[in-house]
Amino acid sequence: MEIALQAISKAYDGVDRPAVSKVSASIASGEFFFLLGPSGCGKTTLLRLVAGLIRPTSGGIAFDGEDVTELPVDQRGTALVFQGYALWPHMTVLENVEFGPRMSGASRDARRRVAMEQLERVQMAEFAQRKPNQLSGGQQQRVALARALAAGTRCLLFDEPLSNLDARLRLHMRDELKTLVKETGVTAIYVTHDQKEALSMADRVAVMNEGEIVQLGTPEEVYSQPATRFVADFLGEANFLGGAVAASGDAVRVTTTAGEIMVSSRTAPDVGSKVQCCVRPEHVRIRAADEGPDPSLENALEATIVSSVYLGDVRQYVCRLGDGADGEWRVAELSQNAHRFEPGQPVLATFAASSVALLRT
């Protein structure tokens, strides 16, 4: 099922910001889409008028070209999945998954082989005959997801369903559940706050902030290539240094004050702009001063170290750049592949114009 979000808004009485203001989105059939934010920004209000629970305010949703705005839930097509499960408890499992059948009426024997064929799908076929409370949080996410896809869904809405399961076990369900959901070939859309979450289970993110999409693209494309300081603040660390685009074309040259910045842009700045040149720690290498900059990186910017943390599978350093006016970045490589600096050391912070984004300021 394709949706369309055209416009979409949802005010509310006596609060002086939509909680969802002109969103307007294509999801395609089949795709996985999530909707990712600090708490605040609008992303459930914007699941929930998709499922028909609200009315926006102005705007129109379509499915499959026909405007739902005004149906009700219960004539969508959709099922939301919540992160407390919300399992009928007194139910077994087979009748709760049959639980949706029997609302549309299918004979006994019709929702009882739907019901074992989504728990088969699921793997939780052998425990149709236990009640929710026996099962673990992992199992009773499977049962949630049989059960919204024998109600006959055409669209899946997850609200953040893995947040109340332990660490292990939500890395755990993100593979198990993005790999179902892929299986079914229904449309889904997923409500995270969590980054990792959204970065490795989604086909494409719409970072939300104040109501709005401020960046919509796969989770490579705004990990990578964030739009705004927002988007690269909320996608993990990252370091910035602002500046002015001293020459403009396939290469871009940033003039700073720590230096210059070499950058392959996708977009061509005019001359003169100010920007903030933004670098993922991950992508920082560290030299010793003494050994000069790689020729195979653009950028090498002069800093000394500052702090070195050890993290297992990496280590972190902050270094100040140049003579600390400029502020610190911080670095992230690879514990087995890393020399170890020290506090106060010279370094070199290199870095390839590949890894640069520009954001405009």
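Let's see the other form, the form predicted in complex with adenosine-5'-diphosphate, since the form predicted on its own is already up.
Partners and other molecules omitted; one chain follows.
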């Protein structure tokens, strides 16, 4: 099912600032779509609008082209998959999955057939006679999805479903849940404030801040080409350097006080405009100053090592750019290939034109 959000807004009674403000997006059929942002940015509100649990103040929602803005929650065919999965503990797996069809009056044979079909879809048919407490967390999750699908769900909605789990289990469940959702082929919207969860699971991510979508793209796009400083910071560590556009077009050149930066930008900024260049720590390679620039990387800024910390997988450097007035950058080098640099050593911070994002300031 395809979902269209059409300039949808929601202001809660007695609250001036809307929780969700003119959000538009279209979610493709079968897509695993993420809403990512800090606490309070409006993710849950947007999900509840899609579910039909609350009504928008303005704007609308369409499912497969049909306006569902006024459709009550039980007629939308959406299912919020809650934390803990909320299976009935006293019922077997099969009875749990039959629950939806039973409520809508399906005959005994029909509901059994539907339930077994969905249990097979999530590879849980052999557990049909077990009780939920005889299943692992991952298996309960599968049953919860089968139950939602048996009840006619056309869209699965997840609100931070993994946030109560310990770190190790959460990692495991990420993979499991992603595989499962993609296998069902159902459109799904997943809310999280955890950027790693979103980057590792999503087909596309909508990064939200203060009720608005600030950027929408694939995980690679939002991570490596953030549109704003907020997105750059929220998705991970980032280095910044301000400058002015000296040349535009296919190859963009930015003049900064620490040197010239080449950017392979998708958009051509106006010559003379002020921009922020953003480079991720793992996209920078440190070289000894006397080695000279790396011919395969377009950019080389003079810098001095401030600190060097071994973190097992990577060695993290902090280096001061230029004469020191241009700020500090963080660099993460895989420790296995790291030639080690010492504090005080003059170096070059080198990086490709393709790893620079130009931010709207």
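Note that the rigid core is defined as the largest set of C-alphas that superpose within 1.5 Å between two forms. Numbering follows the first chain given and starts at 1. None of these values were measured; they are calculated from a predicted model.
Peer 1: I want to check T179: does it shift between these two forms by 2 Å or more at the Cα, with the core superposed?
Peer 2: No, the C-alpha moves less than 2 Å.
Peer 1: Does D233 count as moved between these two forms, where moved means a C-alpha shift of 2 angstroms or more after fitting the rigid core?
Peer 2: Moves: no, less than 2 Å.
Peer 1: Superposing on the rigid core, is the CA of E220 displaced by 2 Å or more between these two forms?
Peer 2: The answer is no; the displacement is under 2 Å.
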